[in-house]
Every structure is written in C-alpha cells, then in structure tokens.
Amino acid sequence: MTSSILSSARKTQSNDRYYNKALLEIKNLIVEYPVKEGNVRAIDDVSLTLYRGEVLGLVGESGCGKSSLGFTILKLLKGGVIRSGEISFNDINLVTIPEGEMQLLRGPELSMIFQASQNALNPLQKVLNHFIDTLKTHYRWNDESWQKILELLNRLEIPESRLEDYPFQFSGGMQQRIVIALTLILNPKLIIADEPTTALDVLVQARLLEILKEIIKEYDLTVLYITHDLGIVAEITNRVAIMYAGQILEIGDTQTIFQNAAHPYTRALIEAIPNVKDEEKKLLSFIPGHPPDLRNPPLICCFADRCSYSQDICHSKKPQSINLNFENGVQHKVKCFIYDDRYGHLFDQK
C-alpha cells in the first residue's frame, strides 16, 4: 500500500464530520437479471446504510454489482428485477413507490452523476438548454435560476461564454463538469456518483476530484461514490463498502479499511495497489482465479475459491456479517469466518 494513499485516508478522516441520521437504508436487497440460462444475481442480500452528510465509497472489481446497486436505488435498472428487500429513502420505500411518484424524486431528491458524460448530454442541444429543460421539467425555473446556473458553472470552472456551445465542442473533462452541474442544479439530498472520473486522464481527474471535494463540503452533500479506484476512495470518502460477487464483504471507516482491513478480499485489493517506492516489491500482486458464476450464486463463501485463508468451513457454509470493535468506536462489519468465535481458531490471522 502506498504511503500517499494512507496519508490521504488519514486526512479525509481528520476533516470529516460524523452524522447519525440515516438518509438511505437498504435491507436484504436481492436483484437478478433474467437470462436464457436462468437468472444472474447481481445483488445478493445487500444491506447498507448511508448517513446524512457522508461520502460512502462502494468498491470492487468490474462486474461485482456496484453500478447495478446505484441504478436499483434510482429504479433505472434496465432488465433487472428486484426479487426481495427494502430501499428506504427518507422513510419512503423506493421498492414499492409508483413510478409517477419516483419521477418526482429523481432530480430534486435523488440524482446521479453518470459514468459516461458523452452519453448523458444531448449532442443536439446547447449547454444552456440542458439547464433550462432540467429546471422547467421539475418546476424550478424562477427569477433566481439564471444566477444559480452561473454560480455553478463558475464553481466548476466553466466559462459563461460556453453556455451557447454544444456538448461535442467540449473535452471529456468539461463534459463531466457540466453533468455534475446539472446534477447539483436541483439541490438533491443524495447523489450517486458512478465512477465519474474513470474516463479522464490523470491530471484532469485530479483537478476534478479537488473540485468535487470542495463542492461536497460546501453544499453539505450526501454521496454514494462508486469506483474501482482505491486511490480515489482514500481521497474523498468517509466510509468504504467492499463489494464482491453482488455481496458487501466489509464496511467501515476509510482509515480503518486501509490500515486494518479485515476481509481477505479487501487485503488482496489493497496489496494489488502499485507501489513505486517499494524497491523490494518487483512484481505486482494479483488475486488468482475468477469471481463465481452469478447464474448459480454460491451457497458458501463467495470468495472461498480465491482466498489464501480459506478452510473447510468456507466451502460448506455461508458466512454472516459480524460486527467488529475497533478503538476508534466506528462501526465496522465483515462477512468472514475468521472473526466468528466458533471458527476463528482455525485461521492463522495475520
């Protein structure tokens, strides 16, 4: 693990305020995609709480269900079916709410920064029209709207003169800033950021992250930040949820995750981070094997076949989430037999 990532995690924690009021609660959520061969279980019994004012990172390999979870919250999941579970936002059950009422929540209450900004903007409409249409659709156009548009554009370093330009006239980084501005224009209570900087080069990504951090603090935003980049997680989040094969394997505050990761999968992800300062580490670490086939979700530990700690119990039973107690008092959960009092003695804990 690089020292720069560790220092970022410490800095993030030291400046954070902690909130006790839950804004979003997910309980025992199961989502499947019907296919010819059966059903692909993209989200497998996920329970998650997002508190007001925090930035929760959702991390995992590609295909582990991160984006599916984000789209399920907004009920924009194409082809997917919610089999069971609850999604409560401000005490509103999003699973059972009619689509007409859900449309009223999208934008002013729940909003999303999409991964591909070029697909989120209409190439035939000028940038200004995107803002006008968004505000008028939600009956928010008033005398103060123009000033708010200019304020957001200035905050995101987009010149006012570019409002009459079309999206294709902007770079990828500028397009993503426009998408972020469109997300913020309605003052949503919860923002789901689906890898918003993935397609950008390193320098543009770094600057956009700095702007995002400032805006999150300035507007007191609550964010579910979906990414596979642990460097971004250390830089911007309060807590981290580690997702694998549709399940949440570990969740805790950012600093604890990086300094004292509990689940073997989390440890393996952190070990795989390149470290140019470590002269002894000549080869990159990797996780052997491949994720399980989600058409037939494993009834055992989903990571057992790739885990260097696995024992017989891991191949015969499915672990449950266990609460861990750390000195900082922050809630930490892990789904692993290592920390189960009935089986912990079987493992060589490192």
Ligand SMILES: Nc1ncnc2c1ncn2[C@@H]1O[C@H](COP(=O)(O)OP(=O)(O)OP(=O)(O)O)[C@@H](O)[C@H]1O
Contents of the next structure:
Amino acid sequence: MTSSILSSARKTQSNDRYYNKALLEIKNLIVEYPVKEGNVRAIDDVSLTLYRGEVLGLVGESGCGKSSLGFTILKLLKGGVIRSGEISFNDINLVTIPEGEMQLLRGPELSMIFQASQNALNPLQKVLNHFIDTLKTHYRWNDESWQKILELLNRLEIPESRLEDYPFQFSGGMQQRIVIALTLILNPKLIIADEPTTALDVLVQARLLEILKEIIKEYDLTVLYITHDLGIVAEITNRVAIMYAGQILEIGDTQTIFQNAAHPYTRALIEAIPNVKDEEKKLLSFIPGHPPDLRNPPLICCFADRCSYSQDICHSKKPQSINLNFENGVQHKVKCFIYDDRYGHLFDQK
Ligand SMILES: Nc1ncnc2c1ncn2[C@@H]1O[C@H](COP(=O)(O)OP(=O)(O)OP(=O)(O)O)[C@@H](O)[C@H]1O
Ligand SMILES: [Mg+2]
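For comparison with the form predicted alone, provide the form predicted together with the named molecule.
Whole complex next, starting from this chain.
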C-alpha cells in the first residue's frame, strides 16, 4: 500500500458534521442501455446517500458505470433508461420530475463538470460573455454579479485581464478553470465532478486539485467526485464508494477504506496503486481477469470470478449489502459474503 497516499487519507479527517442532512438519496437504482444484443445494465441496484457539505468519491475501473450514475442524477442519460429505483434530491423526486422542471434545476441546483468540459465553451464567445450568458439564462444577473465574477476569477487564478479573450487562447488547464468558475457562479447545491482533472498534465492537475480543495471548503460545497485515481480520492474526499460492474461494492469513510478496506476488490485496487518511490521496485500488482459483461449481468457476486477469496457461495448467489461497525461511527457498507454472519464461516482466514 502506498504510504504517501495513506498519509493524505489521514489528513482527510472524517467529521460527523457531514453526516447529518442528506442532500441526495439514491435507492435501488437500475439503469440500462438498450442495445441490439439486449440491455447493458450500467447501474445495478445502487443505493447511496450524499450528505450536505461532504465530498463523496466514486471510484472504479473504466466502464463500471460512474459517468452513467452522474448522467442519471442530472437526467442527461443519452440512450439509457431508468428501469427502477428512486433518486431524491432535496426531497424532489428526480425520477418522475418533468423535463421542463428539471431544466430549472440544472445549473443553479445540480451541476456537472465533465472530464473534457472545456469542449462546452463556445469558441465564438469571449470568456466574459460566457459568465453573462450563464447568469442571464438562469435569471441570476444582478448588481452583485460583477463582484462575484471577479471573486471567482481570483479564486481560480484566472487573470481578470483575460476576460476579453476567446476560449482557444487559453491552455487546457485554464479552460477547465473557466468551466469550474462558470459552474460555481450559479451556487449549485450539488456538483458532480466527473474526472475534472484527468485530461490535464500532472503538475496542472495538482494545482487545480489544490484550488478545488480550498474552494470546496470555503464555499461549503457538496460534491460527488468521480475518478479512477485513488490518489485524488485520498486528497479530496471525506467518504468513498467503490463501484464495480454497475454496483457499489463498498462505501465508507476515506481513511477507513485506505487503512481497513473490507472488500477484496477494494483491497486489490489499493494494492495496485503504483509507487514510484518504492525502493524494492516490486512488480505492479494487477487484478487478473475482466469485469463481467454488463449485457448479461451476473446473478452471483460480480467479482467472484476474479476474487482470490471466493468460495462456492460467491458463485451461486448475489451478496447483499452488510453494515460494518468501525470505531469512528461513520456508516460503512460492503457487499461480500465474508462479512455475512450466515456465510462468513465458509471462508478461510486469509
Ligand atoms: N450510450 C450507451 N449505449 C450503450 N452502452 C453504453 C452507453 N454509455 C455507456 N454504456 C456502457 O455502460 C457501461 C458504463 O459506462 P460508463 O461510461 O458509465 O462507465 P465509466 O465508469 O464512467 O467509465 P470510464 O471510467 O471509462 O469513464 C459500460 O459498459 C459502457 O460501455
Ligand atoms: Mg466515465
């Protein structure tokens, strides 16, 4: 396990104040993409709660359904269908809400920052016009707007002198900062950040992460932070949900996940973090095998075929979510038979 990542996770103190009021509650959500050969089940019975003022990391391998979950919350799924389940945002039912009402929520209430969201900037519009348009579209242009724009430019280290420039005159990192400023200008209650720094080089990414961390604290933002990078999770999140094959296999406080991961998949993910300073220069570990084909979602544990702990039960039934108790009192859930009182004895203590 990478020690530098662990020390970052220690700094991300768990704090009870986060876990009082739910802002977003998802229950037993199933989302599918109908395709020629059947249905791709991108979200498979997901339940999770996002509390006001917390940063919840959503982590998993490519194709496990992270972006689909983000798009489902914003009702921007292209080609996907919500088959069942509930999504409640601030007590509003997002599953049944009419599109006209949803449009009023997107931006001022719920917002999403995409991996390459700089593509969303209009090449024919100066940066200043993007701010004016965003505020006017949502009827938020007022006497304080100018002050707010300057404040955000300053926080995101975008020189005010560049407001008259066009998007193509900025670097990728700077364009991403403009997109983040445009998101924040509307004060959204919930931000879904889908790999917002992945397309950037390491140093630009590090600085942007630092700024994001400060802004999240300063503005008391609630964020669902989607990434496949556990280093970022350790840096920025309070809690983390581990996603695999459309399911949440483990969810808990970030520090606990790094120090006491319960699910064999989470452990394998943490073991696979490369460490350039590793003096032993040990070979990178990896998880043999592939995630299951989501066109035929498994009726057994979705990780069983790749799990070095698996027993017969894992290949014959689907595990339910089990609550684990850790000293910090933050709710921790895991989907694995090892922790099920009825089946735990079947596993060797490895
Ligand atoms: N429009 C679509 N039509 C059919 N299948 C889709 C569509 N969009 C996504 N999928 C499938 O749904 C599953 C989840 O995809 P999704 O993009 O949500 O994963 P992800 O975790 O965000 O991956 P990544 O880390 O690569 O961004 C994948 O199997 C993907 O191929
Ligand atoms: Mg994605």
